[in-house]
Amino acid sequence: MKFPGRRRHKHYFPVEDKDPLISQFHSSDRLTHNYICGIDQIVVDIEAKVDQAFLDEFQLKRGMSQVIDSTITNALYDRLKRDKLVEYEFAGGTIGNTLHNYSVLADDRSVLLGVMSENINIGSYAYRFLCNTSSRVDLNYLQPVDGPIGRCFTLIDDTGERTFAISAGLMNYLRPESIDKALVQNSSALLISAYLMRTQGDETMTEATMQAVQYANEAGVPVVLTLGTKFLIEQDPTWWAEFVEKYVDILAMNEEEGEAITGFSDPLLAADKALDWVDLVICTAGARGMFMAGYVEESFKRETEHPLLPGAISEFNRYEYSRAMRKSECENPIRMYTHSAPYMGGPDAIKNTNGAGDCALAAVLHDLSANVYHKLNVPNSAKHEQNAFTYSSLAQISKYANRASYEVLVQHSPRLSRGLPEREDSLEQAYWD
């Protein structure tokens, strides 16, 4: 996909070297660049594989995220290397790992926040989350700590089911004065994860993203929540329905995260129910693909060219070549949704689909910082006669994240290591001429 941006030039002549005569009338052409933002628990992922024993004997539930103390980290962690079972070490966090694909495959800035720890040692965890980590990810803005940030370890049975034990150390110590004001509030949006939201004792993690929401919401920043996992919603669905209908403006969940939080089984009834609380939905179906929902204005909707696709709601796909809009920007807001079927049918084999709705939050992101970087610096444009949410129609945008999430599906790493290719190898010529 192609988006404003820099590109690379082949040019020989120093062809931006203006005539002096001119050049006093366009004293500043620069272009102006955006960023986003999020908030997220430090952490290193190490992959396993274990079998049904090896989680009965640290008294893991199959399945599930669990917290567990320094102790049976240090256990856990000194018999998956006695045995060799570790199979991967990387920088995680499902918020790192959007804001790192975001900034691979917008080769843009973006700003994490979150501690780190105060004195790093070569091969320790924090060491090997900043070396992979993107350069285009601005880390100056982490909070120090005096101590460790977190491990998650993922732990893969014969099935492929992930259990997930994570030990805190101090990533949930961010204080919220450690959340700069003028940075939420100048950025194109703010990234967070309901993982956020689960503190305990003296912990700071929750107030301090709350003090970053509200920045958010006072500047009109859209706010953009990842559920995380089934597990954490169910514990209290009506609170998480209210918290996004008061908070959020983007919501990003897989099918299991949206039936525990709206009661749909169906992804796409559920990605409807969401809109009653937000402006734009993203619910990854696994082999089903991924569905979209978000609002139009009547008179700027535009009708798909492929077939209409029948489903829990009858011709769903309608309005799918329409640029996203807030609700509120609507005088007559209509429904719109989408589909798109995994890239290519999806993987021969999936090598880990750890990170993958990740991605394809990162690519939706991407659209939206794009529309903003173009309203920024072509605010005349036609384009912007709409006021709208993304810079791309809801179809093409489902398309992006579905190709971005397939790179993942078939590497062992939940972050890219590139970008996309220009053109596609799977496509034939004709498709480009």
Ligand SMILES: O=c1[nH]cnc2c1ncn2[C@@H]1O[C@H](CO)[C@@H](O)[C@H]1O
Second form
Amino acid sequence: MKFPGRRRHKHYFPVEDKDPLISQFHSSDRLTHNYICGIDQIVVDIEAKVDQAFLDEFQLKRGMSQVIDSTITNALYDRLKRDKLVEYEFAGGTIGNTLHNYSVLADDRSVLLGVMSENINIGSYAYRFLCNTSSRVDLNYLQPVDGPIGRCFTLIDDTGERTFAISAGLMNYLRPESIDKALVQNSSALLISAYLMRTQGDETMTEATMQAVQYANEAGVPVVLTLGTKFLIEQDPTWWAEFVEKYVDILAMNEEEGEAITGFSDPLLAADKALDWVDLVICTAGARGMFMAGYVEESFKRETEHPLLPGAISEFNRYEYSRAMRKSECENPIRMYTHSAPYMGGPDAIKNTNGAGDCALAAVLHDLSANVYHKLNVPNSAKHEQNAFTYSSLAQISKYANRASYEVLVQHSPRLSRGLPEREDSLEQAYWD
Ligand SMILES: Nc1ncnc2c1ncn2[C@@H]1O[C@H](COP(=O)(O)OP(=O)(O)OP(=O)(O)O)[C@@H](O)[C@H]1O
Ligand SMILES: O=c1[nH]cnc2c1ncn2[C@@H]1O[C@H](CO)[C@@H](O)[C@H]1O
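Would you mind generating the form predicted together with this ligand now that we have the form predicted on its own?
Below: every chain and molecule of the assembly, starting with the one above.
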């Protein structure tokens, strides 16, 4: 609970003492607001603890996200219910989670594109999805479908490894004509995942995604791709590398996905390789924290005050105090990298790692979008003499991202239920004075 805090007498005075000019100036409707948008396969997570025998029984490959047919879905669901194995059911989807967390962290608008059942019964999965999504996530652009959204059976074993079994419902029937061109082209970023390329038969999600990507590319709106699962990438790494190079501006992955797409198991080298294709890279590395890589114009580079770190690229964090720029905005682009260990060394007890990476990405997007917001409202600020992509330095962003994912590790759901505290309880009062 947030405590009511202390009140001071001098803050209480009659309303007529307020200066009408000042109150006009502060009115928030004079500020220009920006938003980000994202596309997802709309799913509810059904989480259960299971063992290897259970996975074998339903022919599920451990650690993978796989699409299952209706026969396996029904058998799996009946079994989970019969043995009372379901721990919780909550809105999910990698982009849905990221947008929700972005909106909670930024306390601002994001727009989710995807499908939603046109007839919703109280207690149904569609209903649950809507109830568990932040009111700051704009759901008005969802395309109605005559049937169910998807279900993602999230099966967790003793080691904490997650196996996803997707019962698709109509989640992949988003049509290209449902993508609003102006909405995408006026947004501060378009967020997509590799899962959106996994469609079959008459499913139209991939075409819809490509339509949105084309709109974003045309308007110079950054396209942010999160890789989702290494198994998808491993099927055709060359195709993915070409896709990223052609359409994507910011790439988010974990170290396994990083290895699948670049061939480098070292997250720093994987991030460096991916920088050949995009402007900014986020590579989360579980208990090792996260790495980021980006570009800065030579004349704007700022040296770190932290010790220089050894690694496959020696002293790789030298310019981590710089704000990231698009490569095309730099005359003499230099590469910079940063690494942050988990916040407070990670929690003493991890409740659930599901969605920790999604939350890290949400924090990065918050920083990017804050930069757009500041630029829109204070265009003459000295801050924008540098045409940067991010509001903060790479070092700051990765710390913020790790702080945000910590919050997911200490709760059960991948979605934050509240924003971060303005002042960390763990830090002494003197830190804030
Ligand atoms: N075991 C751990 N100990 C401490 N911190 C962790 C641990 N696992 C994850 N984290 C934190 O969470 C962040 C993201 O974790 P991870 O690399 O597991 O993401 P991910 O595999 O992409 O997750 P997901 O796909 O579920 O969103 C890390 O950068 C780190 O800050
Ligand atoms: O195929 C998929 N499409 C969309 N989201 C998925 C898929 N598989 C798993 N997740 C989502 O990934 C989140 C954790 O990062 C989970 O919440 C799950 O819903």
